[in-house]
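Okay, so here's just one chain, in structure tokens, the form predicted alone.
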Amino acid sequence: METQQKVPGTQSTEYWLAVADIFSQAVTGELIGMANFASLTDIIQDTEEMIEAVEHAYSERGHAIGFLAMARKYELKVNINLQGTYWKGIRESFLRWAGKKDYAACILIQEIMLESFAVSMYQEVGQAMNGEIGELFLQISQEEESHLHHSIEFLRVALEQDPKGFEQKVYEVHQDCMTILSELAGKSDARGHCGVCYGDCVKHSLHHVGLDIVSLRGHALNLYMKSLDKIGIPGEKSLQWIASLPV
């Protein structure tokens, strides 16, 4: 894997490998939420939703198109890899619900899961770095943030319908999809290399922008709570299935 790459001035070399490092897993996660709002135009009957699921893939799209274009700027290069262990992982349990034309689970793991990490990750990224850099990470999880709070609408309705059955289809997925979120963002690589960030995982080295990965992790994964409370689930419940997962 190729590990050298010219860096701009100002900051030190770190920062900027770095940087590099997180602009290759931020596009790489929108074009796999990209995929995954194309995909659901396979399982959806309503026109209007199939329309609405196209939007938010071309919205999708236009992030990864927005972060490739600040990087370049930048000279930084960006490592795309939609096979890489953890993306690849998430991607197939999307897929696997997609395969049984499960709507719901499909809305749960990329409206409220992914989501989820990417509104407070990119906050958190924006409010660290300064500058053009920061503010397109702010701009894209106030864009991405508006897609949590339909999606919540959506399911919250899912609920009432059939609350027991909904509720262990949100645990399911939950154990599917969520274990491998969390091990993408926990503190050690219990499943290897990611296969993304270009030299050892960005994890390791987010303290050359003022970053911390279990800060990062606990913030997201409070959003997700947080976002499992307004569709309905019960709190004790969700607390209990976040503190299972893997750190």
The other form holds:
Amino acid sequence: METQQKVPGTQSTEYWLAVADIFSQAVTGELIGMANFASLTDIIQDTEEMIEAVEHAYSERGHAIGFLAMARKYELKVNINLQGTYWKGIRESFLRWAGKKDYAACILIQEIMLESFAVSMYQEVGQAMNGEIGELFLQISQEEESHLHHSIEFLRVALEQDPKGFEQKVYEVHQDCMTILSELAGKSDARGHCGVCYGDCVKHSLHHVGLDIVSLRGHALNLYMKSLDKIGIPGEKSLQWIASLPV
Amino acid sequence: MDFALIGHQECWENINRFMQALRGEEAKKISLDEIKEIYPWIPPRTVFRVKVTSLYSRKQIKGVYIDSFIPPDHLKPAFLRSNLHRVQEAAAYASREKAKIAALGGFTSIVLEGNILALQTDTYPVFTTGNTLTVAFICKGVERACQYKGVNPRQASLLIIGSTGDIGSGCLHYFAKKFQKILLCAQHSVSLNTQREAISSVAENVMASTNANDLIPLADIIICAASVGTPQFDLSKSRSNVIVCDAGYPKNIDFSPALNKSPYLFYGGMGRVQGGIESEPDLPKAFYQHPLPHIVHGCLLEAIVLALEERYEPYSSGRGNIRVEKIEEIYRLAQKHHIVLAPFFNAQGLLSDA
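Given the form predicted alone, corresponding form predicted in complex with the partner chain:
Full assembly next; the chain just shown is listed first.
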């Protein structure tokens, strides 16, 4: 994919190309989140929870719009591709569990797995980048964190009600979705080009913005494991699951 | 939960085996470089659950091993803050497991400078550094090695490397009156001189140096208990028949037999649970390369002994507080439950006295 990016300020072309790709990944991820929350309305019976899911979808929409507006301000071209290899796989995984009307599994994917990655990655990006772009990522990271906390109590109760059964479910959802997320954040492109970044994948040019994929992935997995701890998944189980992920 | 054992791995080779075992035999092996990119991000957590049976009371107690996931190359002062945070997280994990008592193995107690009260909460668990039983196993091991090799302590010189540390000073208290000459080595000269002056009132012949190489040639017996991230001392200038107890974690001695003069070197501070230890999942065999099963570091065993005795108390705490009476007491309690001095071994396997 060829592109011409306007290069504002004193940063290098490579810097802004990496920033554009980061925005592309962030906006695509937010739109996947928006679609996921919207899909939840089909399987929720409780009216208040349904309203909450719509509010969350609206919140993800707001994040996507915020990222897009900031990218446009800096004249960065954002590539939105919900059919990109990894994001499409994550959406399909969510829809499989939604098709089974498994609300807890859907919450695990959207609010634990995806949000763990969003919170930690936005935070690192925010800390690495100066000015209003960094501030925006930090602000959205904080908002996503509230989604993460919101779901933990619900999932903890579900685990207490059926420890063995729920633990097995978390494992199956982990295998289904975290494998794809782990590949998305892996050092190599296990499934080929992501279909979102321009040219080569941004994970190979993150050093231009003071980041690296090992640290981004590490922080995300760290937060994910801590979230599983808070739900009550035994540490030795989540350890084994994480150790078995593709690298 | 009766007890928790908090620890860390001493080298990447162990971690490599451990991570491959976690992935299972069917999974694709990952390289050590890839492991080094994953391991440091893992938050402290329970790695396996254990059951220990006392052959004395037939009582079975349950516990967990919690790894702090401190990478071996972070075992140095530059990482003090992050290591401290990890120990606090591991302690919180022990609390989450509702362990009644928790031992702090290896560097996890060192980063606290013995101040385990900083971890104490209103509820679970009570913390112990476990250093008293480690000292007991070191001292009893040295005595046994002397007996085996026909060394009379009254005519021999004992060198303690890391003498001002909690374990080193515990060994000094135990041996101060038993050897003809005491040689002390520690990194910081002020505390070393203070220690030398204090012990001179009890021991007749005391020498001290911050340089181990000055003292190694003078020693008949060497106890290594220094807090070092990697092996730092070599025995190329040691006496040919020297007895060496390397109780460091990570190990202190750069042990390359080709360079040395066949020392009698064993890894000290270790005990063996004769009643056996059951682990679920069975990971210890993947990362502990001991020549016999059920061998565990003394510091961790101290929590097990105290749990078997239902004595949930900070038996070892602070720095420099280990005295002979408590060494003898914890050793006697361990023996009672058939937790005994481990057979002598080193990297090459069991030794002839094993």
